[in-house]
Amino acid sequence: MITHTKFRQLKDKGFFILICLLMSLGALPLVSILFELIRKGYKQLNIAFFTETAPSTLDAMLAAGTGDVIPGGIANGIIGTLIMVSLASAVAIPIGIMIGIYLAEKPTAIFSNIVRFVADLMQGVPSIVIGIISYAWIVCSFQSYSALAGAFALSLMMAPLIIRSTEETLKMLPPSLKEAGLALGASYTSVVLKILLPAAFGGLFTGILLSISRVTGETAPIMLTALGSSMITVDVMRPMSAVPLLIWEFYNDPNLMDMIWSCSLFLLMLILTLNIIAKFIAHRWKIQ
């Protein structure tokens, strides 16, 4: 006869097995995608893939005819992505952190509620709408596609996530930290900069990395603002390429299908690495 204790133990094990099964089913699509990308994309991963510009259709056709690896790479896309994401981060990170501090310190103010609502609203805006807004504001104003316009679009997407993560992280800090700093005679600015922000470093950095990983794979806003370039350029006032944009361009050329898989594998591994780093930092500097 099964006792009540044994019944609860069996039920606990049954739910544990069910949860593991559901987790496996949830992870199966991701594992399948990774396997497919690795199987089809590893062939193009060589030194030239990271140091040369995107190949032409003719180069791809000649390589396909001889069975060789497609020459060229995505150096123009990698450099363009790094430049635009760096510019966007330079704008969105300080602004997002400052606004997040204000929302955490003035949670009930009318202006705080308005800013919080706008930030939540912007997080749900489709990226192509952000691209259209950036096109109207920047591209039309300067009469030219440019990396600056692309960075502006990416910063609009990054800022809301940084704002909300900063606010929620600062709310988790014990009030005694600020009270102790003020009681010792420190100014309010010193307390925020030297006590609260360092204590919340883990949450802040995690939010920043997650926002960067989100915008790194965006295509629509870059297509409408930076347009793309077949050359390596560092002039932010000129059109510039990006890795997601190259994937779209390769997709429109059947001779460059192998490049699609390699670019997708590179982009996926980059975003996956950023997310793993964010998880590690969140665990390492977890607020007690």
Given for the second form:
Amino acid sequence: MITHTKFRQLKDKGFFILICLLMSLGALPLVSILFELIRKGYKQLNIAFFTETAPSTLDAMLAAGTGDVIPGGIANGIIGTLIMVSLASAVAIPIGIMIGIYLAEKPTAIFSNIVRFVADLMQGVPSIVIGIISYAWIVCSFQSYSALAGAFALSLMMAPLIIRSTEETLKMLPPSLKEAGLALGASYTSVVLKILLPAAFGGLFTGILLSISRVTGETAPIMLTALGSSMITVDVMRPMSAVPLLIWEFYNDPNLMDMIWSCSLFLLMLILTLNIIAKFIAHRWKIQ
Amino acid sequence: MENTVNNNMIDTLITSNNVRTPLIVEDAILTFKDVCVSYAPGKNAIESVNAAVEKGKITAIMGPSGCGKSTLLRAVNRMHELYDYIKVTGEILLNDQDVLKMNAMEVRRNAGMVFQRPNPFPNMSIFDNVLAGYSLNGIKLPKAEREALVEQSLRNVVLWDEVKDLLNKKGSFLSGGQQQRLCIARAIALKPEVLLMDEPTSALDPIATNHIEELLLTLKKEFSIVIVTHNMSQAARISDNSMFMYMGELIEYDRTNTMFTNPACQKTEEYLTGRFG
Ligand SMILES: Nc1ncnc2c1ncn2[C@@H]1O[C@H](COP(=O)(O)OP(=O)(O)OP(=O)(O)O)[C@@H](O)[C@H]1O
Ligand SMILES: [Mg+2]
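Given the form predicted on its own above, produce the structure of the same protein in the form predicted in complex with the partner chain.
Below is the entire complex, every chain and molecule, led by the chain shown above.
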């Protein structure tokens, strides 16, 4: 009997060590990418990086000649990303949540099945196709590349994610919660707004953050819609830059090669932070 | 057995062999007429229940697990219509109005419910949980009135002393029994006409149970109570009238005294003496 227990304890230990090994193996790529980005990109991360626009080739070349860090920054991209993602969120979040509520409440309705199918399909559509569609619909009809078109493309990518995460979260709530609210004579709307949504807050918020982090790094749809700009602009009807777009532009200019790394480092850190916050919130606001 | 049926001829109506139903009451708050509930087509979980619930009294519903007690109770405040596969037929009169034809929100405000499992709102504080009936219905009370109502309701369910310093904490951090008392407080704060309670004390310790029973005895002056219970001594202690259900049917409905001392139906007697259930 004793040897048997010993053996099981040993097995447990072995299993634990195996899991630890596998886990570190899984984390290895992320850690090594991060290490590489920090090693190559940390030099550029100064105040100017966040406050100035992208440097010109000439400035970069001069700086390289004297061995200085490349002047300038990616403020135009940061502000562009901020504006476009905010615009896209402002559209995709309310619509996504409302449709998600509908799907959770009327799971078998024909409309629900169609919407669910389309949402799942949309999640699989390559982002460049979404970019093309936005180009055809928005850029062509306004006769100009614009941040608006970029935001439209991003919201098309965000909405399905939010719809599905809202639906899944609401479905996890126990039906007794809705019953308790309705049993007090509350209207359906107030049960949804004052009980179900707050109770599902953690899941909803996590879904929103993940969808934001997903579109923040999108390049292709932005390229076809917002085009990019070397200036800091806030006019949403005009072309605008974005952080991932700048990486692509820096890549095309041999003199700006160093900027790629700092820019990538910034983007990765941003997305990593969003993901960590999402995980934290999901943990804190777990549905009891 | 058969000859004892005659004892309560005034109160009761003999329908078929060994079945004594329904009790005739003068002042009915709730009347069931041919109520059937089915969860699946062609199969009734509740079969033709006819009964009148007396106003200002406590009515206990007893019966073995799965006999349809919760199903009957939930038909009253129209919980069944949240699920479209459940069908309810017949009439349920609340103050002579058919609840199945009334506005559902109005029915539910007048017929408060305490569920079998506690279900406080996890996003609300204890304070807000008690007042949820008001806030969800968009009724604004002055601050002083709110505080008085919360204190009174929590005192009624003997929860006040335990939570008076935690009123702003979330209700879901309480123990199961405390949560159930919070849910009772939430239901009575809204002052319904009928209180439907589905085994409200099954998660409580004897002391809290005792307090709740005393509370029910005081509350029945203000509103009528229908309580499902598995605890026969509880039914005997607090109820005025008792229903005994078996396999979806109301087998016997009588004054609690009569039913406990002199059950008309074989099944009732077997259940009350603990031979099954
Ligand atoms: N949601 C449901 N779907 C299908 N059948 C159900 C559902 N709820 C209850 N039933 C069935 O209806 C019958 C009555 O159930 P009900 O919950 O009313 O019993 P009960 O008397 O309250 O039992 P308990 O004392 O265990 O709470 C049972 O046979 C049960 O299987
Ligand atoms: Mg039950």
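In this text, rigid core is short for the largest set of C-alphas that superpose within 1.5 Å between two forms. Residue numbers count along the first chain shown, from 1. Predicted model, so just to flag it, every value in this text is computed and none were measured.
Large Cα move at residue 273 between the two forms, threshold 2 Å, rigid core: Shift at residue 273: below 2 Å after core fit.
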